[in-house]
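Just one chain is shown here, as structure tokens, and it is the form predicted alone.
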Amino acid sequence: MTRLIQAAFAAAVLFATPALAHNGVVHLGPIDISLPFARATLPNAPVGGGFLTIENTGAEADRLISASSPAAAEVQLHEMAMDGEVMRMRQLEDGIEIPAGGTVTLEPGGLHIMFMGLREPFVEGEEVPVTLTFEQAGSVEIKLPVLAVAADAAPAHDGHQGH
């Protein structure tokens, strides 16, 4: 009887809290989520771009197929790559493939989340709520912090910042 109640608890916990976050890493199922920031947009600019680390824990591939976010009319998922002698960027219509035991890096130059249509421009210091959709884990909520306008990088957290 006791273990039957410490199942059903154990299950009554990972159902209410699917996402979870553990110095600075959101946990969904396999997938860890980290390093997430937004670049600051000037005034009036039409969009604005994400990034972050996927790492999948899990035996699967993944993939992440979507992202949404209150702070603009239409996000997607896009990649700069060469083209010849010229960068171009294009949308990923079937999204980013996080293969099992993998890492995928969001970073500026490179595969990341476009925002279209801001809302209201992204400032310094604030944060930005984008929800990304994974075909095998499920959604979660994550905020990308609004770093400067160059910035390239969020700055590492290894857990020991002033300790």
Second form
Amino acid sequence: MTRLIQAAFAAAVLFATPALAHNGVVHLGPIDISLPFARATLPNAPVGGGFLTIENTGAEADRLISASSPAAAEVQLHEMAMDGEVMRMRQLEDGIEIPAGGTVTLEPGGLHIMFMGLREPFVEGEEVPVTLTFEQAGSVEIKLPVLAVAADAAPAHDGHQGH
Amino acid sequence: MTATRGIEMALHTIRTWLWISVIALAVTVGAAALLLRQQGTTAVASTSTGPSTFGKGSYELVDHRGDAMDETMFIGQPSVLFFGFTHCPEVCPTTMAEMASWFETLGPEAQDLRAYFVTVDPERDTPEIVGEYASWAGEQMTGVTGTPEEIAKIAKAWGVYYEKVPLEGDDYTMDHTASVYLIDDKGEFQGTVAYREDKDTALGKLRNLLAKS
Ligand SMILES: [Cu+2]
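Now show me the form predicted together with its partner chain; what you just gave was the form predicted alone.
Everything in the complex follows now, all chains and molecules, and the chain you saw is the first one.
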């Protein structure tokens, strides 16, 4: 199982399209990825969350179908929601659609990249690499800066809008 | 042939899960209605006729030092109570961070306040695991675990909902009530702090609790 994951990861890296990044935005074809971050984890917490904003500047819808990382045994796409006082979390087996011309934000309280079986705790100030795979645009590796345990958003980069 | 079978099986799985979701939703709505009614009754009861039954139960748990804990854990000092689990991706770490910041702001004001992190995932959260996890938020914090049966009893006493949700690859996560309960030194329920409630509001509620106890 672990070997399979490692092989899948190696393949993902191999096929990952080189990404052009400027102003903190990573471009993958028509897909723009910005404001990435992860949250630092508590002692013994074997899971961590990753967040970012995905903009589809193209004329066709795309779909974030999977994510992988050497930092965790397994990476899944999840959605959490508060239902009254109850927190609910679900795995999104079909991934996350990025509509043509649309922007989808993975943020605390909603969609997130879920790192499970962390090899090491996420430490504030460090970075977590993650490879995102889109149905159309292909794969790209990005780095999520680790912010505080309850961080809500990455600090905005000047001029990241308007691409 | 095999592909068709595969699709049929997948559809069957989806159908099964849809039904489970429908049933789970119905159960939740029912439980929520019950809880709301119970809380409504609590508010009335505690102002007019004294001690209420909300939060009352009998259970035998263990804290992160390995000491036995039971319902008397809420007697003798005001407490805050939170149910969570260490495999929790967001709500629990966020709430722990917020509690840590309350304790820090209150400083010596909060010296009599106790805080309990009770796991709803006792199969994975051993005393040692909950101990290190909970202690991160401050020395007031006590991590509490126990057998699944005893955890079910304390959760029931506080009207806490929790449920295992399967994930891919033999893994699972937990849905659970995310509110922080405020309890006075006689073990009486005094209200809740909602998930991500404004810090000043939360501090106001805590100061109120400390003044009453
Ligand atoms: Cu998650």
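Here the structure is a predicted model, which is why all the values come from computation and not from measurement. C-alpha atoms forming the largest set that superposes within 1.5 Å between two forms make up the rigid core. Numbering follows the first chain given and starts at 1.
After superposing the rigid core, the C-alpha of residue 89 moves by less than 2 Å between these two forms.
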